[in-house]
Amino acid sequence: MTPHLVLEHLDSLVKPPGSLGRLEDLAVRLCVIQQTLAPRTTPRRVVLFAADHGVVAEGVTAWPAEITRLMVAAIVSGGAASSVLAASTGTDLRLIDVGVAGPGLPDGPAHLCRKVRFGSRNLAQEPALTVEEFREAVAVGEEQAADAVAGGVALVAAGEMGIGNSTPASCLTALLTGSPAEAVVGPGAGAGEEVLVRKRRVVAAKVASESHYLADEPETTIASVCGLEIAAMAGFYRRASASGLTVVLDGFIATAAALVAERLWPGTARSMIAAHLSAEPGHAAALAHLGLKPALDNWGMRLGEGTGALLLMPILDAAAAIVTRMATLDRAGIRTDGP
């Protein structure tokens, strides 16, 4: 199924060619990923991975690390933005604790504790993760993608919760796209200028110290700056893509995980649809490197939690509907070749 064949089908429907604009672009992407003119967008699931980050000790975020644990509880109880958007879009939501500091919540229908360790180490002082820890977190993500496949899910998204995680995401984006470190660092969850200065300094120093090793030791280098939830998302993408699922990509942190997946397992991004362009400056560079165009521009979103991906779900439903349910010009008795 090529884009040309999908466009031929869309042009045969009861509308002027291209008149549904970017909705048709999404329809083409869905059909090409799924290799069918009958794409599915349900059942669907968003899996959120949560972890803490030792680099918070460097003052790179305006929020205390304890917020990660509190937000996990809010998501599981149904009161967070991701919870509300998942419910309103008919999307199954699960949260996986892959590295939140402290005791985890009891396992339940929408929550699992799969801690690799109690947060990553301070990447400004030492490697954030060992290769073994990175692989263990990747395996947690792969397990969740395999579970989605076994459950008959057609479309998935990954999201995250982790105070401080825009710092490792910035490091990964600079390393894996070749962008200047200072150009990919943004305010994250609302950092002021003083915090931003510290964050830029931490990212620039870490990228400078690790960039020489990337070509020869990509996995070790990635692990040294990675977060547990980012590694888990990368593993989720790897298995979801290999299993034929359609992957809806969220914002900056999720896209940093997509960069990891594409670097280590090339071809992963072919299964992806980019939901939106984050307000974080590094997101555009990451999407461009993956060859993905965001469906939603200028929305200014930067929350994470899979919220951007969730917002796109009803639009993907509409894209699938025009392909599968609209009448053709022939069936409607409409001629386009003149009287």
Given for the second form:
2 protein chains.
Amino acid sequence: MTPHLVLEHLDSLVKPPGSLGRLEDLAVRLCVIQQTLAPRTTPRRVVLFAADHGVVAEGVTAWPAEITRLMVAAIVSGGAASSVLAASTGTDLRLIDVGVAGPGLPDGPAHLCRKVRFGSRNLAQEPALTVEEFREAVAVGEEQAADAVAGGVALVAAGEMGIGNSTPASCLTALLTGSPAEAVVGPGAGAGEEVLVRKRRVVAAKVASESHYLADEPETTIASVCGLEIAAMAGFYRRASASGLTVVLDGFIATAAALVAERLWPGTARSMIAAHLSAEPGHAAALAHLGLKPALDNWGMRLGEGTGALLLMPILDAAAAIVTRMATLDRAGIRTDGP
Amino acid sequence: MTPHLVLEHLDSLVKPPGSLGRLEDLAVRLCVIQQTLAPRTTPRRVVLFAADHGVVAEGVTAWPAEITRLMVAAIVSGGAASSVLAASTGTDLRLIDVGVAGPGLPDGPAHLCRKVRFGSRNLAQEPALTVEEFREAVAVGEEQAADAVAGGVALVAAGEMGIGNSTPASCLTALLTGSPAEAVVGPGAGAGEEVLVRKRRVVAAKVASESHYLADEPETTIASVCGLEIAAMAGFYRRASASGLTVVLDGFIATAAALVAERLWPGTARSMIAAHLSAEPGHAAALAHLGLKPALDNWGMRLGEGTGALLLMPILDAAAAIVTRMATLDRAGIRTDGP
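I've shown you the form predicted on its own. Could you give me the structure of the form predicted in complex with a further copy of the same chain?
Up next: the whole complex, starting with the chain shown before.
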């Protein structure tokens, strides 16, 4: 199933060729990823991975670290943006605590505790994760993708909650795309100018000290700047992609995890559809590096929690419906030799 | 309910202020139109109005006029893009034949025949509609809005099917926004360069001959360049807006009808949410004239049939869900005096 074959099918339907614009691009992408003219967008699941970040000690965030724990509780109790959008779009939502500091919530139907450690170390002072910890977090993500596959899910996304995680995501984006550190650092969840100056300094210093090692020791280098939830998302993508699931990519942090996955397991991004272009300045470079074009490209979303991916879900339903349910020009009695 | 009050509410929810970007803009718009912090997006209905256009005789279209009739049949039988998107987004779809040339289909639950005449006259040669015909078509639209109100519908859109209708829509856009005719004429459903040259000439000549009369005789002038489905859409907007319904605005033709409504019944556009920016070049000027900002602003859609409005429906569900169902920062135990 090539893009050309899908376009040929779309052009046979009762509409002027290309007249549904970007909805047709999404239809093509779904068909090519799933290798069928009858793509599925349900059942679907968004898995959120949550963890804390030692680098918060450097004053690189607008919100204090304990917000991670409070937001995990809000998500699990159904009041967070992700919970509400999951319900609105008919999407199963799960949250996996892969390393929130302090005790976790008891396991439930939509929440599991799989802490690798109580947050990553302060990447400004030492490696954030050892390779072993990184691999353990990757395995948590892989386990969740395997569970989705076993549950008959057709389409997945990963999201995150982790105060401070735009700092490791910025480091990863700079390292893995080759973009200058200053160009990829943004306000995240709302950093002011003073915080932003510290964040830029931390990212630039870390990237400068690590970039030499990337080629020879990619996994160690990635682990040293990574977060547990980012590692888990990368593992989730790896296994989901290898198992033939369609992966909807959320915002800046989710895409940093995709950069990790594509670097360590090339080809992972071929299963991906980019939901949106985040307000975070490094996102465009990361998506371009993966060869992905965001569907919603100036919506100014910057919340995380899989919210951008969730918003795209009903649009993907519409794209799939166009391909599978529209009548052909032929059947409508419209001659295709003109105009 | 002012935008400021809605924003205050949105900023009290468990997310960084503004972090849902354009979804928050839509939430504000819904709340302000409906004057509530609990906006409704269902039940909803899209009403398509279909008619033919005598101006097709001038060679201004890519497709022959009989396509209107065939597409009406495709819509009613459920195979058109609008039918499929209505089903995918949980939207009631109706089609009203307000002036398709030739005999109409028998009335059905989702289809009514309310022909004012068998298509408008050739606007290049004579007035397309008399004022009486224009008013009759407006009344057909008003009747449909009244029916939606009676049916408890909260949110509506109007769409259209009518080969040739981007020519009257271009005339209306130029006349009512003051934009130059050349700037508002585009390929519509797929006109090539030769057709486009003729279309530009027809629109420029008509606008030049009518523009003097607009100030003194707006209704006569509008009728002389209008189409029956465009008049019906204008009437639909008028009554829907006056009855407190939220109106989702589709593409170029639908917006030309909104220009008509706003000109004749000022304030109508205050109930409107613009779904998308069409690929048609005159659409941006029309939306700007109405003070509306399109939600999907570079999706390149140009099909009509209400498809752009339909695609926005689940996004509006998400916007309403955010406002009504998210927990507050306070309730989540997050102090609002920081960061």
